[in-house]
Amino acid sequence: MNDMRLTERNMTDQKIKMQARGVDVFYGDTQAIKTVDVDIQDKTVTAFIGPSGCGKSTFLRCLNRMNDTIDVCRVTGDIRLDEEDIYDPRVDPVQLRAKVGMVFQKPNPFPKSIYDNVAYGPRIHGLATNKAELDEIVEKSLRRAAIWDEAKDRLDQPGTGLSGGQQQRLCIARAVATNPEVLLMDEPCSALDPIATAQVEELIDELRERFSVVIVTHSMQQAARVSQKTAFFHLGELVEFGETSQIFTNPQDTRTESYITGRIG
């Protein structure tokens, strides 16, 4: 009984890693995100779900300033990582993206060797002072991404020669190589077969022991399997946010219920 209370208290006391308040996103004159408030807890998987075009990927990209790369996109509001404003003009987006890594929908290894794919981030951020340290980072990252055994004998071969599921795990290894604090995943399994999807889901569960993970998924089953917190987006609004079990079994908003039961989608 005490253990259970302790676990519940730990979930409640879990440190807030990222915090968004009053976030609006505009593409030109069109508002894509309307006044979103959300807390991302440390060492927790948070899933963003909702119909296509509801704004979940747009909001995800606010968390590491990927929207900066879109000329017509404007983000307002307040987003903090460990209480620091990530949109402060003094914050270097490249350094921010080392702390808040990203894995995309389609596996996108660089046209380089497996080794160089993983070593790329540590090299540009000066995380290794010599080849031995870099070797160690590469091995550790490939192990964390559960692909070391498949890749260790072919590190000098192109990453593009791997299967789709292996390529996605290589991209996860590349993202964790800079030792980020938060890992963003934008539908990381949508291009994968069921076996590769199961491997990546298992990996997500392991990664949350070290990182905050935020995953956008079109699969409610996936959100239910891998996340502890779920946010439901609809038409650019954050409709509901809470414990995953509560969102799926006892949603507070009729729109959430309609989406989960398949009436809207």
The other form holds:
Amino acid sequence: MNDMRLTERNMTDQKIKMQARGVDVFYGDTQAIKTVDVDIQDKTVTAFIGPSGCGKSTFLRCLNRMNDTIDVCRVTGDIRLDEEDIYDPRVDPVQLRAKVGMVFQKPNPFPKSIYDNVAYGPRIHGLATNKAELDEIVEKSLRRAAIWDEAKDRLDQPGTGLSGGQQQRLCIARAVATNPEVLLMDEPCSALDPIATAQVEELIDELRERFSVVIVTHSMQQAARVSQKTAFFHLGELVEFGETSQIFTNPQDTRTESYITGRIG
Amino acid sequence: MVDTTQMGTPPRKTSLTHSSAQVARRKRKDVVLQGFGIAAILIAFSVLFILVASLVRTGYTAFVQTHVTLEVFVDPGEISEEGLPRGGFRDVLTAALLENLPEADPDEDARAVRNILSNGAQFDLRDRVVADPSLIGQTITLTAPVSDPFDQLNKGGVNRETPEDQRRVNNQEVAWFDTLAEAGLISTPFNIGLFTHADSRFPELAGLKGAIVGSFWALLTCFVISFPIGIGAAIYLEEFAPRNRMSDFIEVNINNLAAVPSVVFGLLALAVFLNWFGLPRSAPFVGGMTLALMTMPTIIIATRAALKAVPPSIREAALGVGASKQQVVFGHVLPLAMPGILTGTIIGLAQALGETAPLLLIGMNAFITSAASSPFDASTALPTQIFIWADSPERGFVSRTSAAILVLLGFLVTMNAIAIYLRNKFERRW
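Compare with the form predicted on its own: the form predicted together with its partner chain:
Full assembly next; the chain just shown is listed first.
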């Protein structure tokens, strides 16, 4: 797990996985996001930080078009996944969401068995042709989410019966089971205790090996611990975006400095 | 944070043990409010109790039926095997009665004596003899219902102190009945006929089978039509329809539809189903279609409420792993909403079961003496049967009306109990 010595963190120049240019989001007449440009690198953890209501979750939900489900929400601008515009009319949001998985703030396992929770995604996307393959995907996903040891003896029990931290890791297992390319996490630890938080953070660091992870967090410490890139949002604007070490040690914008030193927010 | 020293007035010093006027006032309000609540519940329960008690008081006698047991000599002189199913069954029964009534004159009193037995007794005997012609010439034991006046006499519905000219049974008939009773021939077993007979002109023979079967067919039709259509409409409106003026308009009108008086649906059914489509009159199928019109808005509203109650986190979770809208709705939301939908449906059907007015208008209040064998046969339903019986003057129908109401209430309570059971059993907590 990473520690706080930010300057020593290994920085790799990964290729850009997702690219947002001039993104505006409106809820009815109110503008929630104002002209945001962000590059999300592959195999990198990107953290979105900022005070409540600054639009970081809204922006995250643009990345897999989750905002489509809200009638009054309107997104303009250009967001690309591997050079393809995800808001192109030809794009099926369902397919996009299989590529860009999401983990939510509150653990939200389906009221089904642990196995079915993880198997649901692969089933609807036809990733497994037979039971053995599905079993393998489930096991692999649960292992990746570091919950296999706790769950392997109770796969047929309801996922809602797990503890909060276990539920969240189950949700992560469910998200990685469809083999996404990008994993979006919307404050995944805000409902968890410190021990469960530590486990999930450790997990995020491992997930970086395979996926590009975007995490929204309220906790600056968490952003500092898990991310390589940090974006600071304030009042719907992207104030500063850069290396996590740079944002936390040498912020360029006074608002960023005020936020990370606790004067605003 | 507000600094208290900056506020204008210094804080008032209050005691925790001595209640101030404000606290006393608040407590008084609490007590009054509670009193109102308890009084309301007491009133509601006492009214319910009075209703049920009065029904039971008048209705309980209909659950037993006075029978007379006779040794009947199946006289070959009256009944011959060749003549079946015709024969002098009535005379044979009269002879059997006279046997037990030595004081009655076989010639003059034959007609009066015969009236002790229900008109149905001769048909019972006929059916037995037709089924087994070897009974001709033998003496068989026959238990048959007595006719309504004697049934009432036995159950205390006829007061023996009343002057003879104002009584339904004269002194001689009372004496005959007492003779039969002293001989131990009178019994009052449970009235199975109430559930195995269809309607009849004679109260002692009338039963609810036709009505129960008719209600069953009507409800089945109602369910088969309103459940899929109601759920389909609710799912579309709740999950797929765009929110605009059109959907608002539809929503308002569904709510209006639920509030339309049922008699209006009856008139609609009369005009459309019977006159225009030419569907059969009095048929439970048409009754069920009419009831479906009424039940549908109830089901739509209940289903929408149940769909709305499914937490958005479940939808998000499913969308987040790349499920399509259909997969989210049919794979996750609908199963979770099912208990609520079923509860709403059962309550809607219970409402339909008790609905009378639309059935009257399509002619389900006809006098029909056999149970419907298909939903297209003419039939009555439970509420219309009650309506018919309540209109009948015979004393026996008064208690049967109450008994029928009790049976209907029994069905309603059972259906509501099932609804509550389903809700508790499948209710999920998040």
